[in-house]
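First, one chain by itself in structure tokens, the form predicted on its own.
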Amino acid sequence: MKKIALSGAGGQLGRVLRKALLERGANLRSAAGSRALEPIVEGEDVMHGDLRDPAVVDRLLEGVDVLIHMAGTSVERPLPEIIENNLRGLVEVYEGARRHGVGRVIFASSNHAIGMHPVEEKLALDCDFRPDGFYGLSKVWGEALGRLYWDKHGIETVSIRIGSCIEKPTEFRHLSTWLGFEDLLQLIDLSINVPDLGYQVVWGVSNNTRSYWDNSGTNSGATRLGYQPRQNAEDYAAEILAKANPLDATAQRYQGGSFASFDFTPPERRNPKR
């Protein structure tokens, strides 16, 4: 049976995947940052640690086969944290994969890489990377570090660009971004065990009528993972759309949603000089 670490195991997903996981009989050490898990079932492996100790990183990755990698900042910060979190303890996690000959990781990207693209566009997987703010940025960067790693090192990278992953969608934009649990962990399931993935990026969306995001292509990574989402977010279109949108003008006209209209400059106030 594989081994399996999960860093980011005490933050929203992270707790949702523990559950899930333990309770599917996997072989599974979870770690948290500063504060210390309390154990689901008697003798979990637990453990708690900054990612950019690189005596941490080995706590964490030794003996593993698969990394599930769900730490570090999760909203949008200012640059430095975002740097320390994002960044820095991403490169101390890749070398620790690399010391301990983890042969697979599963990066927690997101949809804010590409937050800034219109919400009439359908995007496949090599769209532009067009990041809403510094957490999209570093999202951008991790895809690029996985590739790296791939490249010079063959440590496998499956990168889940993931949407709106919550129980069920609640309002007008999780229609076309909402992931249901039931599509997180089918995901998660088929980046642990489908053989000889190499670096593959995946848009971690379900099955939404109004989806943006477009996984489908013979060479794709959900045709490679062989990813078929369930469920779909227009189940609860017509309790969604009998509410206002709560989203403001900007972050209704971007993919990013409010990601992309926080600290934005409206046009009529760009270039004074020119």
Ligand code: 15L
Contents of the next structure:
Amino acid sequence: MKKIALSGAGGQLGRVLRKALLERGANLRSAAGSRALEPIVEGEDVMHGDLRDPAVVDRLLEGVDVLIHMAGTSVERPLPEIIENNLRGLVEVYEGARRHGVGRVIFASSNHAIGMHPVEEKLALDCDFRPDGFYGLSKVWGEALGRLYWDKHGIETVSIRIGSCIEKPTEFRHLSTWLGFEDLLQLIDLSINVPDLGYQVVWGVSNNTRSYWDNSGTNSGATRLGYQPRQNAEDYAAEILAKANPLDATAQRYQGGSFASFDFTPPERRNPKR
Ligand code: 15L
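Having seen the form predicted on its own, the form predicted together with the named molecule:
Every chain and every other molecule in the complex is listed next, the one we just looked at coming first.
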């Protein structure tokens, strides 16, 4: 049975994955950052520590076949924090994967790598990167790092560009961006088990009627994985449309929503010297 490591196991999605993978009887090692995890099953393989430390990465990846990498800063933060957690930490993780012969990394990328695309666009997987902040930029870096370690060192990566992964959609933007937990788990199961993936990118989105993202195409990561999302945010549309959209006018224009409108320079204040 494959040994699976899960970083970021104390985070919002890490908690969902840890529980579900243990329920499936996976051979799992779960790692948190600064706070220790309480075992939820007897004899559970848990650890914690700072992934910028190679010794911690060694503990995480010893004997591991597949790493699900959910650790890192998951929202917009000052650049030094993003650099430490999402750039430096990720390099340590991939270097650890090389040392320990880890065959595959499942990388939690994000829609914020492309968040400055307008909401009217439907994006294929080969669309331009248009990050909506330093956090989104760190996901562009992370995807490129996965590509590098496949091309140069033969470590496979599936970069999942996660949309809004929450139990149920609650606002207008989620009608396009929602990734339900059941579909997340399908993506993770496929990413662990489908053989010979090389480097793949997939939109982490459910089967939403109003999705911004198109997973189709013979060579798309989703097709290679065999991903067939079953959840659809539209089932919650009546409830959502009865409420006001909480986003401001700028946030409503871009796929990244409030990440795009944060620290946004309005057109009338741009290029004063031009
Ligand atoms: C993300 O990447 C964030 O980690 C999460 O907190 C949400 O903001 C999500 O994107 C989203 O776009 O809804």
